[in-house]
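Only one chain comes next, encoded as C-alpha cells, the form predicted alone.
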Amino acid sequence: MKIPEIFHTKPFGLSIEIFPPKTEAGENALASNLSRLTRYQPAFISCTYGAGGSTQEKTLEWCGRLVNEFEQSATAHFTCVGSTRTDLLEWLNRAKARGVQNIMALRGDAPDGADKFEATEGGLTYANELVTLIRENFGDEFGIGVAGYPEKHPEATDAQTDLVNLKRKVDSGADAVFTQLFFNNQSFFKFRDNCQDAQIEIPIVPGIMPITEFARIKRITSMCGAVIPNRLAEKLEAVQDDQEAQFEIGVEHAIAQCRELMDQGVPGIHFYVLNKSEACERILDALDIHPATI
C-alpha cells in the first residue's frame, strides 16, 4: 500500500521500521520477530540503510523479503549518500523490481570517519532534491515519506530554519512527513503546529522508539538531538542495573505517549522497533491496536 493511500483509506496508519542485520542469527532473528509483529497488519514496514549507505543492498534484500516472504508493502530507506544521480536512479529502479512501494527520502548522515555530509560529484546534497528525483523520473510509482524533527534536526541553526527545509522537502513531491524519536509529546504537538502555521498540509506521524536499554537509547539520542525528559532519566538511572525494570519503565512511558497522541488524532504511528517486537506488541497490546481495529 502506497503512503497517500494508507492516510486517504485507514483511520489509523501503523508503521513499523527494522535494519538490516549484520549476521545470520540476526537475520533469523529478526524473520521471527517480524512473524509477530506482522500480525498487527502494519500499513507497511521500512527498512534502513547502515550508517553513510552501507548497508543498500541489505535494504533491497530485506525488502524483497518483507514483500514476497512476509507479504508485507515495503518502504526502503533512501539517501544521497555515495551516489551519482545515475546511481540513484538504478537503485531506484531496482527497489520497484522488488515489488517496494514507498520510498523514505533523506540527506543521509556523512560517511563513517567524515565530519560532515558531501555531496557526490554527480550526486544531490539535500533531500528535497532527491523527492523531485523521484517524482520526475518516477511519477507516482512510489509513495514518498520525509523525515521531520520535532526537536530540530542535529545540524539546523534553528528550529525555523529546520521547518523551511521541511516545507522544501514537502513542496517537492513528499506525501507524509515521519518524525525522529521524542518522548516528550510537547514536542510533537509544537512542532505540529508549526507544520500547520507553515502550511504543511500532508500527514505529521509520530515516531516512537520504546526505551528497552536506557545505555542504548542515550547512545542514540546523542546522535539524533532527542531530549529525555528529567523525570524519565532519573526513573532510568535509579534502575541502570535492572535491564528489567528499565524495559517495564520504556514501555509504560511509551504506552502513556502513544495514548496522548492518539487522543490527540495523529493519522498513524511508526514503531522504531530495533529489530525486536515484545515492546511494540506490548505497546499494541495496551491500546487495543489489533488489525479489527485499524
Ligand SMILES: Cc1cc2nc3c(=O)[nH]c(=O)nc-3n(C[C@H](O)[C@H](O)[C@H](O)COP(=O)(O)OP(=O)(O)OC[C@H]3O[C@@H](n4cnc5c(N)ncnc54)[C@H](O)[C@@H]3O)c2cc1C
Given for the second form:
Amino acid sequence: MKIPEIFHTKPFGLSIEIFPPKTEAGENALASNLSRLTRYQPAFISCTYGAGGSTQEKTLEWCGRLVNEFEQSATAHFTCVGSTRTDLLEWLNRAKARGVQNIMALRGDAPDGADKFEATEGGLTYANELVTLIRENFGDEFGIGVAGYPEKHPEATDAQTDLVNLKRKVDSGADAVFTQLFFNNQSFFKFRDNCQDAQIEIPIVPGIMPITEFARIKRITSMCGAVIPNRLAEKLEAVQDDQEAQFEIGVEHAIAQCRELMDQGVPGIHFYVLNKSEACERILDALDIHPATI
Ligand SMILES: Cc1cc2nc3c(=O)[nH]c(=O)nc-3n(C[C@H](O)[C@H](O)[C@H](O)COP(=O)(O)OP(=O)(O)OC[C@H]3O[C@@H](n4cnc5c(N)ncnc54)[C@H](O)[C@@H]3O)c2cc1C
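Could you please show the structure of the form predicted in complex with this ligand, as a counterpart to the form predicted alone just displayed?
Everything in the complex follows now, all chains and molecules, and the chain you saw is the first one.
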C-alpha cells in the first residue's frame, strides 16, 4: 500500500523495518521471522539501504522477495550516498520494476572511514533534494517517507534548524515522517507539537526499537544519538549479565511506550525489529494489534 493511502484508509498504520542479512543463515532466519510478522498484516515492510551506500542490490532483492514471496507492500530505503543523479534515477527505475510502492528518501551517513557526509559529484546533498528528484521524475508513482528526529539530528545545530530542514522535505512532496527511535515519549510529543507549529501537516509516525540486548542498543544509540533514559539504563545495567532479563525489560518498556503513543492518537507505529520477530510479536499481542484492528 502506498503511504498516503495507508493514512487515509486505515485507522492505524503498522510498519516493520528489516535490513538485508549478510549471510545465508541470516537470510533463512529473516524469512522465517517474516512469515511470523506478516500475520499481523503490516501496511508495509521496509528494507534499509546499507550505510555508506552498500547493499544497494540486496535492498532491491529483498524488496522483490517481500512483494513476490511474502505478498507484502515493500518500501525501499534509499540514500544519496555515493550516487550521481543518473545513478539515483536508474536505481529508482529498478525499484519500480521490482514492485516497490514507497521510498524512504534519506540523505544517508558518511561511508566508513569518512568523518562527515560529502555529496558525490553530480549527486545530491540533502534528503529534500532526493524527494524533489523522485517527485519530478516519478510523480505519484511512489509514496515517500522521510526521517524525523524527536531528539534532533546529531549534526543539526539546534532543534529549530532541524525542523526547518524537515519542513523542506515535506514541502518537496513527502507523504509521512517516520521518526528515529526514541525511548522517552515526551521527546516525541514535544517534536509532534513543534511540527504542528511549523505547519508540518503530514502524518508523524513514531519509530520504536524494542531493546532486546543492552550492549547492542548502546552501540546503536551511540551512532544515532537517541537517549536511553537514566531509569531504564539503570534497570538494564543491573541485569547486564542476563540477556533474558534485558529482553523482558525492553519489551515491557516498548509496550508501555506504544500504549501511551496510541492513547495519544499516533497514526501508526514503525517498528525497528532488527530482523527478529519475538519482541515485536509480544508487543503487538499485548497491544491487541491484529488484522481486525488495523
Ligand atoms: C526512519 C529512518 C530510516 C533510516 N534508514 C536508513 C537507511 O536505510 N540507510 C542509511 O544509511 N541510513 C538510514 N537512516 C539514517 C539517516 O540516513 C541518517 O540519520 C542521516 O544522517 C540523515 O539522513 P536524513 O535523510 O535525515 O538527512 P537530511 O534530512 O538531509 O538531514 C541531514 C542533516 O542536514 C540538515 N539539513 C537537511 N536539509 C538541509 C538543507 N537543505 N540545508 C541545510 N541543512 C540541511 C538536517 O538538519 C540534518 O542535520 C534512517 C533514519 C531514519 C530516521
